[in-house]
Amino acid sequence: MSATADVIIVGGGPAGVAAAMELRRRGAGKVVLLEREPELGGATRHCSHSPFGMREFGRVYFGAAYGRRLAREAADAGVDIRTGHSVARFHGGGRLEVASAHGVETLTARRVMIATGARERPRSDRLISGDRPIGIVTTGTLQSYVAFHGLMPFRRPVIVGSELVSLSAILTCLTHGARPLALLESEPHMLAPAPFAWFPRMAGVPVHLGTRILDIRGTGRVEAIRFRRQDGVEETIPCDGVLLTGRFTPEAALFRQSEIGVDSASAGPAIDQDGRTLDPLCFASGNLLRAVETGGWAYREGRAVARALALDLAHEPVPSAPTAVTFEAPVKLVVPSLLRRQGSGEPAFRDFQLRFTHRVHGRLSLEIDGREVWAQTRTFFPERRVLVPIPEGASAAGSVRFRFREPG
């Protein structure tokens, strides 16, 4: 089977684009990019505030100009892109099924990167209940309603959530016309750091922090939402809409559809040390790993890993078993989550990136061979990065394992 390209890369956003570029570079061959939207840039085109772009084109841009410039940045490296098209299977191997308004085709490469990005939790996956009415989207749905439509769907929302996106979520409302009633939190604090946490209070939207949602009431569109505050005491909030921020999941189906499946811990694919998962063909990278960074994070990542795959083409893979790299609650997860022995050479991760699933403190350590090599002690907020070095020689080991202990 000959190969359509030397490498098809999934999803045109920060990472995908930048990989792409980072390959041409590289002189890597056919680099071939599909995307399923109509434009590349991916959720960047309809965030209607900036910085975008200030590490990677030295420049400030709002979203859609950012998503613009990925664009041209990627045509004129000779990526050759394919919008309008989607992956309906990947197989493995470097095969995959695409579908565009053309019809259906198998494409094939020497390697494949797939970068699908990550997506905000619905309201079904958060298990909220009471009636179903209209008038209930994620950050997401909103800021393409406005961006691509000129659509505001509410007028008087209540945010849920209180990650650096819920304040995106915010700033989209104050600009276009509806007033944020309130800003609801299940957790004791906000989850976006300082002093971005203190926005909504500057705006003048209530923040509640340690709620629960009881329902969501509506018959034709939202009329209400109630919660339980901190103190017990049950709420609600007369409104006519609710934003669901945050809480975003990597958009795997591709690996789920697959024999590579998801490391249970991300909900993303599990990748070693060069961005390659379990499929010594395939790779991955961007907010597709672990929900979710900067556009700028994801950038950085696609270059990183599109510079250890442009270092494997030149030679056949040479598929080694991984060790599998483990931890202790309250650690979320941890990434990469393996680690080869015969890695590129130069690799993409340099540190291990890991998250908390609550605020906790204590004293994290990591152990290679059963020797403690790195330990720390302070406090671990949730959905906030902590990255640990790997230390070299950790892709030789037999068992890499970080724990947690608290005080007493």
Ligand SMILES: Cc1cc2nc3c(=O)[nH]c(=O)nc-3n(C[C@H](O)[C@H](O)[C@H](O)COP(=O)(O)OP(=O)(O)OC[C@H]3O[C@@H](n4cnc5c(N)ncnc54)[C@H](O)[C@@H]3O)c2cc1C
The other form holds:
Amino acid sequence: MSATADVIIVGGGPAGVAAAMELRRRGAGKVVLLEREPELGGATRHCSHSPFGMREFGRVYFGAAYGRRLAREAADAGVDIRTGHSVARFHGGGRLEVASAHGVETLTARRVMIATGARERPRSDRLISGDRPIGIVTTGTLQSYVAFHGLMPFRRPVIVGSELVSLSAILTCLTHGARPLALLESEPHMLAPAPFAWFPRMAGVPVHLGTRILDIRGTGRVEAIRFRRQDGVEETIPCDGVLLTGRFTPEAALFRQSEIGVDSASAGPAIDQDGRTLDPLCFASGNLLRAVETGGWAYREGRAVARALALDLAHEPVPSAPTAVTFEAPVKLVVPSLLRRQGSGEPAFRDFQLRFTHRVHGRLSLEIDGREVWAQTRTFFPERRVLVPIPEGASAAGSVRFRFREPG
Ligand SMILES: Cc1cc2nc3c(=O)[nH]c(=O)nc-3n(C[C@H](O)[C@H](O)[C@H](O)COP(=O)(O)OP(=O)(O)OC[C@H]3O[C@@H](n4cnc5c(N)ncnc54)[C@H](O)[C@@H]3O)c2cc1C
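Show the form predicted together with this ligand, please, the one above being the form predicted alone.
The next block holds the full complex; its first chain is the one shown before.
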């Protein structure tokens, strides 16, 4: 059976679009981009604020305009764009089952790249007790209501979470007639870095750190949220909505239901230094790899993995057993989590990217075959990117391990 395409990319967000364009630019042949939504742009489409596009296009865009620019660039590059196409199953070996208005079809390619992004955890994933009233949404859902349907589900919400995306949530509320009554964060500090961390208070939103949500109340609509403050006192805020922000998780269903599976630490597919997964014909990039990065980061990552993939198309892949990159708590995840001896020669990833589970001060070190080759002592914060250069020759090592020691 002849392949449908040289490369099929799943996901038309910044990572997938950048990859498709790079592949075309490098003469990869027929490149098909599958997107389940009616337009390209991914999560940026519903962001009614900037900044997007500075590094890739040299100017600042609002989210929706950035999405349109991506779509124009992909069409100009000769990418075969198929919106309204949802991948229902990934069989591995370059074979996908795709559902669209025309029915379900099987598409095949010499290589596949999956770039299906990440999503905020909904209430069910956060185990928040209480009633089940209307008016509890994530930032992404709120922005989709506003951008695509002109609906604002509440006027006086309480915001849960303090990652960067909570700023996006506050902006969306303030520009669409809602005034957040408070921001609740379970950690004893803001998760967004300064100066962004100051924004909620500057916008007049009271911040409560170190809180634990007890329950949400309301018959029909949200009426109140009850929480325990850091000092142990219980407090109730009457409100008409709860906006759950952050705590992103990779949109990795295609991997979970395939034989490839997911990396238990990142919850996305395990990849090597070229972005290749455990299936030699399948690559992955963007927020799917780890939650969560900016649009520009996802774009550059998609482009870098596409470069490695383009080199790989020149020959049949030589499957070699990868070396797993190991680590210990409080390191939460490492990407790439595999290294392969036979890489493309132009790795997509020059750095390991790490995340920590909580704020901690100590010494992080990297050992290759039992020898320490890198170390740094400082304070590490959760949900903030830590980059460690991948040492030359590491892909040929028998063991690659991150260690962490607290002082004393
Ligand atoms: C509320 C919010 C605010 C943000 N604000 C900013 C900001 O101000 N600045 C910034 O730089 N970044 C911001 N970001 C982050 C930015 O949007 C993401 O980093 C970026 O969109 C990630 O790109 P991606 O290509 O990895 O994934 P996504 O953009 O999530 O794209 C993934 C695509 O895959 C598609 N898809 C998923 N599954 C399937 C399937 N089975 N079949 C077909 N298609 C599928 C999805 O429909 C989606 O279009 C924000 C994100 C959110 C949620």
